[in-house]
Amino acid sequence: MSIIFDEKKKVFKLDTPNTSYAFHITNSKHLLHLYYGKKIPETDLTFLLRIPNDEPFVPATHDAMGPHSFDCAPIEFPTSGVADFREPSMQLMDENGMSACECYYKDYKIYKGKKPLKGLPATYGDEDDVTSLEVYCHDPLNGLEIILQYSVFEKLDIITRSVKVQNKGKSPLELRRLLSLSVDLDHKDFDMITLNGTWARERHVERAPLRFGKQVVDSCRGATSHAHNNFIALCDHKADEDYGEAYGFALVYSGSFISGCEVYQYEKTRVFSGINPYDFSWHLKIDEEFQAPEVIMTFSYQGLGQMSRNLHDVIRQHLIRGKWKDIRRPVLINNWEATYFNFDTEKLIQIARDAAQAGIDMLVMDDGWFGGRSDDTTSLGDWYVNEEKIKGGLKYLVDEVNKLGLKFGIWFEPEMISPDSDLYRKHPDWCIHIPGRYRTTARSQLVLDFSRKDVRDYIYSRIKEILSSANIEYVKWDMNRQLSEVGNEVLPAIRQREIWHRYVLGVYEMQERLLTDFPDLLLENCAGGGARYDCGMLYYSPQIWTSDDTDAIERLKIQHGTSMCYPCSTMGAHVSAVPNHCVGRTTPFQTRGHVALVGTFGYELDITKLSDEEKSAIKEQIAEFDKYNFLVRSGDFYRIGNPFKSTRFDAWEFVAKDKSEALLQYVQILKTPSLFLHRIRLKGLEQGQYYRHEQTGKVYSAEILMNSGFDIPNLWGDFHSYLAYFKKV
């Protein structure tokens, strides 16, 4: 069993193939964390607690614990107001205005498989994949029932955690905070890794030593945000890609979040993650419940690379769903950077004709096809085809594109409304707003109130009608601003602070309806580029637009950072025109193709303006995509270079799960004079085996490739790239 309960020692122990996680029930019915790390055989682990019993000047509670102070105990589910002065997982307000709450153990249940989380995305698995544990706790004073939820993936080094609360008391309660995860680790000697940035510069890696106090990344924007991602990692100070201990924590949620660490006075570290308590509350009537989102946890003693591969595996195998989970996705061409708003039926068919000749699979019509939309100031919410642009109607356009041999996709921004729109003039109360307060716009738009069922139902009906009117096989779902002035005129005052979370639940419901009604649809999420790149969105869409910055050199950093948590198969990546529209940089066509090959692969340019040589290069790039996509989509990913540390090069590698093949990709960022050939050590090959380099036919031992390395040919000039493919002989 991967989960056991030692009745004598009162210890729960959760084992993955290489890791163990353990916690203990005290005599006072409290839960104390014992261990999370490399796999161990023992269950008699209470000696690991190391709690002082004579600590001065801090309240000591519950004599049955020792007596010990809560303030130095590694509490499995810490609560507010009861002598633990560190970051709590739960806080509430009762009818008397009291905010203290407690968590006492009652019972447990271990079972095979994994239950879904109501209304929320979560990992999944059957009885052969997962064993789950529910620990039933309560607060006897207010009647709150607390269910701690754990799942262990039998074949992966992955554990998930969540929590659900139910009001079984005699009066309503107001939930002020419910974090999904809290883990107390036994020392403070960690670096914390976060993924930070802004628009067009998302998920840049920042690594810094922990210090005393709280180190937090968060969003109070109603979405994950460009600024911070809701994944964090902790690792040894000397840990690198291949060596050292590393913990990874990924929140399966797409709204406001908080994730961070607190190093407290006893030189230990509390890690926490969940819904941001900023401006949040949830009114729990008697018998009502609230489900927190899930956190995916992993531990690696083989460096950051293995931490990432653990997360990649669980996301690909047990989070992404549907038809497109494990198959080749179409190579698409999007007209946005080709035309922006300046297009019509004739222009799109011209693009489709040239795209078909180049071997591209799909044309995607981006923003500007609906209402009176000719720029970004108008018509969001008016989801009716603009037949002055789309002459002959949408079905005619789609049919003509299909006749050319291409699939057809379309862009929506369902969560937004323009003040200059028919929908807003008819329903000005449908946006998120505070009555009487100024309505702040961003990109000339407001946010529709997806906490309201009537709003969701109307918008969904318009989307469904459009998708049902023609053979549309792909949707790009965009979201170009975050939430402000959060309120509405529907919910009572006591439930107004629920809108933040209800909005996210509404988005999830909408995307679930979409996939239910159109199960063959390929959905790609987007949020001003990568502002909502998280595990919550990946439950609904197998790919996310990684960034609006498509420059190949900038994408090295963005894709490197994204890969810390998220598999390459999820990264929307396109070859775009030069000079690049974000940074003005000119890079070789081959390099743009090699960088985009890391992700879903497609084109973001006006193919009708390309030279014959470039059109021929597209055919060659698509042939490379077809050859290597299975390996990229399903293989193990190894980061070899680091564009945050070197301006000379970046390199990465994909290795098949059975070690039968490997693909090395290299980008020379800035050419350095007077150097020998750059020798790159490969990773992940099968020792004792030999590999043939496809381009030269030369055979190398795995040992020579991994211990000495492979010479990259001399590349002349900045921004050039090289690809090397190896097959086991």
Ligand code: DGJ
Contents of the next structure:
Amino acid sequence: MSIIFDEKKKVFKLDTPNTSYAFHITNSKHLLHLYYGKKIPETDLTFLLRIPNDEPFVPATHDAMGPHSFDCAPIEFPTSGVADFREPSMQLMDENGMSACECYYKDYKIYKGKKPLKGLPATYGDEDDVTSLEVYCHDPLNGLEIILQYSVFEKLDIITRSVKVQNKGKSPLELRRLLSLSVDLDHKDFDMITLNGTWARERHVERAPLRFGKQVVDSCRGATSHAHNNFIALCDHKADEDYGEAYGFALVYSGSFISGCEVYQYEKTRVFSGINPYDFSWHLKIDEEFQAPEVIMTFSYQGLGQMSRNLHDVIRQHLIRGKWKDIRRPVLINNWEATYFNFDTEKLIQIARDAAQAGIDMLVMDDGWFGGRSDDTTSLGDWYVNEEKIKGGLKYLVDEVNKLGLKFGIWFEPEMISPDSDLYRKHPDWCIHIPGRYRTTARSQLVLDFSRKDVRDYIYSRIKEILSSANIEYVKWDMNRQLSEVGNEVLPAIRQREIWHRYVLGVYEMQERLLTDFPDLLLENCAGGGARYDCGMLYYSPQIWTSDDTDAIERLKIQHGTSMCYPCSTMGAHVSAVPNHCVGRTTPFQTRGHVALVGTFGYELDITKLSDEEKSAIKEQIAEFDKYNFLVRSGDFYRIGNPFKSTRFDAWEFVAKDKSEALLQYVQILKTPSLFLHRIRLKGLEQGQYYRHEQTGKVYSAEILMNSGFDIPNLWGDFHSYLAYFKKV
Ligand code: DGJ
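Switching conditions: you have the form predicted alone, so give me the form predicted in complex with this ligand.
Okay, now the whole complex, with that chain kicking things off.
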């Protein structure tokens, strides 16, 4: 059993194949964290607590049965206002305006399987995959019931955590914060890794040693954001891709968040993650409950590479759902960078004709097909086909594209409304706004109030009608601005601050409806590129548009950073035109193909303008995609180069789970003079076995490839790439 309760020692121990997590119930019924790290055999772990009982100037609990002081103790679920001065997981306001709260243990339940989280995305698994623990706690003074939820994946080094609270008291309560995760680690000698950036430069890796105090990444924008991702990692100072200890924490949520660490006075570290308490409040009437999102946790003693592979496995196997989870996804061509808003039926059919000849599977019609939208200032919300552009109507266009042998996909931005739209003229109160206050626009648009069911129902009915009107097999769901002036004229004052979270629940509910009504639909989430790249969205769409920056060299950093947490199979990646639209750089067609091969693969260019040579290169690239896609989608990913450290090269590798094949990809960034062959060491091959390099037929031992390396041939000029495929003999 992967979760046990030691009755005598009052210890809960959660074991994955290589890790253990443990906490203890004190005689005073407090829960104290004992251990999270490499697997250990014993459960008698209470000696690990080492809580000092004579720390000066630290408030004492005066409870002989419990910890001498909360401020020194590793509290499993820290609450505010009761002399633990570190970052709390929960803060409440009762009807008397008191904000202190506590968490006392009552009971527990261990069971096979895992329950879904109501209204929220979460990992899933059947009884063979996962075991769960619920720890029932309460605050006797205000009647709040607290359920700490843990699940252990039997075959993966993954533990998930969440918390649900229920008001079983005699008066309403106001929840002011409910974080999903708090883990007190035994020391402070960590580097913290975060993924930061901006539009077209998302998820660049930043790594820095922890300092005393709080260091956080967050978003108060209503979406995860371009600026910071809600995944963080902690690793020892020397940890690299292959060696050292690393913890990864990924929040399964797509709204405002906070994730970070506090190094406190006793040189220990509290890690936390959850919904951002900034401007958050949730009114809990008697008998109402609130479910916090889930956090996925992993620990690796084999460096950051294994940490990422653990996360990739759980996301691929136990978060992504639906028809497209494990199968080849269509190679698509998207018209955005080809035409922007300037297209019509004829142009799309021209693109589709050439795409069909090149072997592309699907045409995606991006922004600009509806209302009067010919630029980004108008018509969001008017989800009616613009028949001046789409002459003959949508069904005609889709049928023509289908006749050419291509599937058809379409772009929506369901959460948005343009002030210049029929919808806004009819329903000016449907956007998120504060009555009387200026409505800030961004990209000339406002945000529809998805906390309102009537608004969602209307938008959904439009999407459903469009999708039912023709054979549409893919939707790109975009979201191009953040939330401001958050309020509406529907909810009472005490529930206004709930809109942030209600909005996110509304987005989830809409996407769930879409997938229920159209189970075969391939959904790709997008948010002005990669501003909502998180585990929440991956529950609904198996792929996310990684960034609007499609330059092959910029993508090295973006995809490297994204891969810290998210599997390559989720990364929307396309070959686009040169000079690149974001940076003006010209890279070889082959390199663009090799870099896009890491992700979902597709094209984002005007194929009608390509030379015959480039068109036949597309055929070759698609043949490569077909050959390697299973390996890329399902294999283990190894980062070999680091584009944040080297301007010379980047390299990465996919190894099949059964180690029967491996794909090494190399990009020369800037050509360095007087350095010729570059020997790259492979990783993850099966020791004692031999591998044939397909291109040359030469056979190497796994040991040679992993300890001496494979010679990348001399590449002349900047930005060239090379791909080497190995098969076990
Ligand atoms: C932002 C997306 O990231 C782009 O790919 C494109 O769909 C535009 N929006 C369309 O407005």
